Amino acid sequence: MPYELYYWPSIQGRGEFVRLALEEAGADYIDVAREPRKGVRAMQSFMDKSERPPFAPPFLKDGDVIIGQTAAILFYLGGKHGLAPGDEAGRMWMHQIQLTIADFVLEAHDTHHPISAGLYYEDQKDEAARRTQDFRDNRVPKYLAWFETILTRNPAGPAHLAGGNITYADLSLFQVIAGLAYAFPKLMKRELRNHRNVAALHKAVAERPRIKAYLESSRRIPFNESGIFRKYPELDA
């Protein structure tokens, strides 16, 4: 049976990290909320009736197994589809990297919604400007330097975050870089010059046959100003 992925139908958001893993694995899956006869109602109905309801999308259904939280879904898929190291220490290291990526994603989101996700960006523009300045000056360089260090120290070479093969963390870092390049093109042009292994990983993932086909397809939802990564030119510098 195909996997069932439940996430919002009009944004990449956190669901995109799962989509990338499924696409790279060549897995058969249904993006439930984007199905014409199902949509968001099917996702909400599942959450309302489930004995173990996920807190929020994304969540994945694999037969009787239901997994919520992006990092947990990827941990599950990584083991099933060879997108994670085979040893326990390696799997936990991969999970640690993914959780750090999740922290990075949250900080990116909070540049445009530093006070509350329930308020419009226009209601917190002054606070967003202050938050984003610190994000640009301090947080992005710190995160990228950490990823650059991991790539440099990988015994198998700097092409991947761990080992010599593609992993779900590589795919997730690709997505973060793509999102930040959309939201902060000036910032990322500078930063990627200083973090060449991160830049090379981003480029290499985009050229992987299944990922390239996905990025060029209608299945890839364009970045927009409703998702995590939003382009507000006044926040870029």
Given for the second form:
There are 2 protein chains.
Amino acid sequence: MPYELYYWPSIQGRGEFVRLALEEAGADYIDVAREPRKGVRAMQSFMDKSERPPFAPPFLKDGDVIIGQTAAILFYLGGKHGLAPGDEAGRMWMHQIQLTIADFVLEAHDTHHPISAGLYYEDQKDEAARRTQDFRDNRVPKYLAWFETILTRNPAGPAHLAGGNITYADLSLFQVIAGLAYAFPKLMKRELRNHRNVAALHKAVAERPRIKAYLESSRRIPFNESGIFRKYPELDA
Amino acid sequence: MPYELYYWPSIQGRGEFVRLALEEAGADYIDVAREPRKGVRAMQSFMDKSERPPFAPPFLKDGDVIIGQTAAILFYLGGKHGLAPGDEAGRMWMHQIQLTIADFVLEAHDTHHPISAGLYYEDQKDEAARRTQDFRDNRVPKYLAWFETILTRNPAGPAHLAGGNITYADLSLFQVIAGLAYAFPKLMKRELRNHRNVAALHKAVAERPRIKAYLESSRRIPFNESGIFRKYPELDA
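Given the form predicted on its own, state the structure of the form predicted together with another copy of the chain.
All chains and molecules follow, beginning with the one already shown.
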């Protein structure tokens, strides 16, 4: 039975971290809200009625198991598809990395929505400019330095965040870098020069056969200004 | 061998969610950074040198296993101490609830720090007032309605978030409500009238023998204006 992924149909958003893992695994899945006769209504209906309603998309159905929260979905998929270390300490380490990526993603979102997700960017532009300056000056360098440190300290070598094989955390870090490079091209040109292992991982993931095919397919929704990573040139520097 | 918890010594913060689980479990633990001859220096030194350095406290050492990120620590402890459901679907559901609590906690923090955690509240008061209005009007009601729904839909009854026994998620929801009631007494007086199962859970957890003893002990750091939940009367309404 194919997995059912439930997520907003017009943005990459948090669902994209799940899509990348499913694509790399070659897993059979239905992107429910993008299906012509299902759509967002099917997603909303599920959330309204479930005994275990997710707070927000994305969520994944695997038969009777329903999992919400991106990092939890990846924890579950990682174990099933060999996209995570096999031992408990390694699995928890990878989950820790993913939860830190989730924090970073939220901060990237809040650059353009520092006051309220319910308001337009145009209604919080001044605050966004101020928050984004801190993001550029302090937060991006801090997170990227952490990823660079992890890659450098990985006993199996700096090609992966943990162990010697591709994992869901590698795929997620690729996605974050891709998104930041879309939203903040000037910033990222500088930052990737200073974080060479991160830059190399981003490049290597993009060249993996299944990921490359996915990125070139219509299944990959283009970055746009409704998603997490938005190209507002006034916020880049 | 006792657990070693590493967290800032002068605030409840995110470490408190871990402390509550350890206390309810009756587990033997050392709060390392609060130990006279260890302190914050021991915590920082660990982060600087570890092959698997946490991005930020709290983190927990259990022999050779090191776990960072509050929700991941609780996932780990929940399984070891019977503070989580025993089946995989139940464990993932509880983890999903905890990750949503983590999101809520971050939003509570960002009410007073919407621009930068590196600046003082006084340097972002205008933005804080605007963000907090959205938090009061939209976010708190949305989260509390979700918790109320989960409690109401729990097949084992509305006393717990999942199943018929105390779990780490119940303890964490208690902590969030306690923190919000400290920071926003006017708001929470209204909100708890509208979310009666949430209010009852908060009350019941506070009366559990081990939690009651802990709350009355010197191990419980008082809420203060360096933590996540801060009493700034101008932000309450």
